[in-house]
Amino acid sequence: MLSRTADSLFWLGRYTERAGNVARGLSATWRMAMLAAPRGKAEEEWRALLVATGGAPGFLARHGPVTQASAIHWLTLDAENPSSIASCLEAARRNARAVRTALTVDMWAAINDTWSELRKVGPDVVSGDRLAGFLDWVQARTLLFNGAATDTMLRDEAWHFVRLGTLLERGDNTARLLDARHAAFDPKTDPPDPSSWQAALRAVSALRAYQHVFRARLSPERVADLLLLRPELPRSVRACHQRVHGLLETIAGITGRRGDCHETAQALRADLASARIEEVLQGGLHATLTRIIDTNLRLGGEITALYLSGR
């Protein structure tokens, strides 16, 4: 496979996943901000989401003080934000168009129809009570794309690169969401902050999964364990990097090419598999998540250098 084709497939997966992740995070934050408003802490909720999406520096440089309206616009429709929902879906469609013959009809229809519908909406679609409907629509469209890929795509190189981008983005998102609220997961935090634990779960659609796994009231240790280390949760950091490692091994078997990315992925997978949440929290959740986020960033660069750059 040509490196430029692999690159477009990889970023198609990443940008589609990112759009859905931003929509989930926004939905959870909007809900929590309404609850926090009477206590004067709504701004903290929006600031945490901006940090989690990596857009805080750009937002602050452009808008200054954080307000609900400016944060929502920045994360949904602002073309100046490369990680806004609109920017992500535009980039996903651009990459899909570049490799249209490598996609199935259903995959192309899912991403192209989403892009076409998005172009018709105005700024009022994210105002007031209409925001919830828009975010639900974005999540549904990204799920449709992922479902189309899972159900109709050959398990060849194209599939592996789409999934590699999707899972690398997914693992990074979960780590960043946890890190943005890491103080709430410190066992010494007094008073406890269950609203932050719930917001983290909602942001990865894992509230019901928590109830099924633990059948207990929310606790910071269990929430952190589920989102970071539990392999059965498909959006946990461990589950994502376990599958990233497997995909890279499969790609190496197909292409005969191995590099630094394989060693990095293997080391991160092993670290997460052997970690225990009690030790993680005792050593500092923020330190662990910062290391994971930095490693994930390095891993993306190593994948690009080996498979996507054309060198």
Given for the second form:
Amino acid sequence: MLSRTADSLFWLGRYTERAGNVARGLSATWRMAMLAAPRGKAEEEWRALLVATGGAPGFLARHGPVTQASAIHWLTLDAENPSSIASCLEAARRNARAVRTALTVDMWAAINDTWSELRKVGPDVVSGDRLAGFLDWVQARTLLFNGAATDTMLRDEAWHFVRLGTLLERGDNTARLLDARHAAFDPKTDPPDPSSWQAALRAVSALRAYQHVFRARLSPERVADLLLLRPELPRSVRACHQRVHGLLETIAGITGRRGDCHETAQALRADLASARIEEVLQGGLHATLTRIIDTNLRLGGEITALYLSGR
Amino acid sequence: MPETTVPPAFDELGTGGEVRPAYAGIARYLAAAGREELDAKRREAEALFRRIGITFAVYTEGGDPERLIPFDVIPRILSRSEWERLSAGLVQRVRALNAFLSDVYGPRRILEAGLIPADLVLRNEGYRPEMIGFTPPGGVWTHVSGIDLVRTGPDAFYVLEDNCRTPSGVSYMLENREAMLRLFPDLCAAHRIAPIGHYPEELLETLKAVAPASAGPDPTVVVLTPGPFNSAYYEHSFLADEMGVELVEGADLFVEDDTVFMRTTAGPKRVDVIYRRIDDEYLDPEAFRPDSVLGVAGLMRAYKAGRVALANAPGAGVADDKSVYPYVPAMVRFYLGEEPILANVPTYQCEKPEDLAFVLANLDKLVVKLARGSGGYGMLVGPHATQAEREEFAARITARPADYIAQPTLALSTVPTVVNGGIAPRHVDLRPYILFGREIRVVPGGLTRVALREGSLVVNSSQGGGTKDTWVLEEDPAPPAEGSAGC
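May I ask for the structure of the form predicted together with the partner chain now, the form predicted alone having been displayed?
Entire complex below, previous chain first.
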């Protein structure tokens, strides 16, 4: 497969996933901010989300102090934010169009219809009580895309690169959202901050999953365990990296090429499989997550160097 | 509609209740089908095309950048005998154009014989001095040509222009047929229509046939596109997909040791034949425009070292230049020793003082075109223009006469077409596609373009033209029996 094709498929997967993740994170934060508003803490919530989506420096440079309205606009429709929902869907569609024939009709329809719908909406779609509906729609559209891919794509090289992008992005997102609230998971934090634990779960649509797994009150250990180390939660960092590693092995089999990315993915997968949450929290959640986020970044670069840049 | 001095057009279905034999089945269908049915078919066709994603980007206009080319559901039909003659004429013309290209980049016999002014060829912007003395693989220059034909009577076909660079539209020819088979299964089954679906296979064979000797038994063919923002991108991806080859952009290729490679996830892979859909001047920043980011540095070196084949050959454009066009019949006689089967439209070259005077005196009867333009831009249809438009054009021609040619306004033939008010005749042309690899092949038919506006003679898709499926019937239908009631 052409490296450029693989690159477009990879970023199609990443950007579509990112659009859904920003919508999820925004839903959870919006709820938290409402609850925090009476205590005058709403801005902190928005700031945490801006940090988690990696757009804080850009935002501060353009908008200065964080307000709810400016944060929402930045994360949804702002073309200046490369990770806004609109930018992600635009980039996903651009990548899809570049590899139109590598996609199934259903995948193309899912991404193209989303894009054309989005072009029709005005700024009022993210204001007031319409925001929640918009975010639900974005999540539904990314689920549709993933479903179309899963149900219609040949399990060939194209499929593996789309999924590689999707899962790398998903693991990264969970790590970043958890890291944005790492203080709430510090055993020394007093008083405990259950609403932050809940928000962390909501941000990856895992609140119900928590109850199904633990059938117990929220505790910081268990929430962190679920999001970081539990293999059965499809959005946990471990589950994502287990699959990233598997995908890279399959791609190595197809292309006959392997490199640094395989070692990095294997080491990260093994670390996550053997880690225990008590030790992670004792050593500091933030330190662990920072290491994972950095490794993830390096892994993306190594994948690009080996397969996507054509060198 | 302005007053027109164009004579009444020949309608291909027939006039005055008389139906020409090839159209008998269509006439029966149209007589039976109501307006609602045709409207429903039209809507269905549009939904089909939009879903497949066939769009055509039109530049310098506002509006939807990915709009559809309108498809008309009533087919245009040619009988076998009509087609045989056209096909023989097309093969002849392509042979002559190739001989001309070999000659003007080689011995220049035709220039020495004084049949074409040397300056017209050697200083033509389509002429590539880089190609002087070079013989492309197999001696083929125009692997894919599109020759635009118009018709003014039962046996009167004219070549309107030759396209020897990167003619587009063949994907519409193929998709139109697919749409017709889906929308009108019974009607199609009632006719013996010559198939065209093998065009991609023929194209692939043509491209493989010109692979360099070093390529091995299974040469790697790619389609080179300028990218998704090109108006014909859909076609590029369609053809690559149908041939099962990679669709590459310039950045996907690189040249090392005069060999072209593509960048793949499995490492560099050698490329043997490039069906390039980018213009000469963008092919290779080392050889042509240094600012081109669409091309591949070193491509011309690899080409001239015989390590890769390019289709069509760089420099082929000099053969389809509108200022060279008037000399094509002379080429046929000079190189082939034959009389041209297909006639040219009489053409006035404004750079000749006597032609210029005639053109300026007869603007209300002529079609004036840029000698180097395409897509129907910068064109004046005299009889349909206002006095003010004609005066403005006269000024432009006087200022730069060499830029313009003029032709009589032909009464292009018409074919019934679905319009808002029902069915009405609309003017058409025909672009058949001619493939030249080991031999010359023409897939029966071509792309029929139709001017959808009443009275309009401009069929270009960038000017609101549409397309029709083109049927070549395998056999001439038997004439209706004496005394039969007909239908």
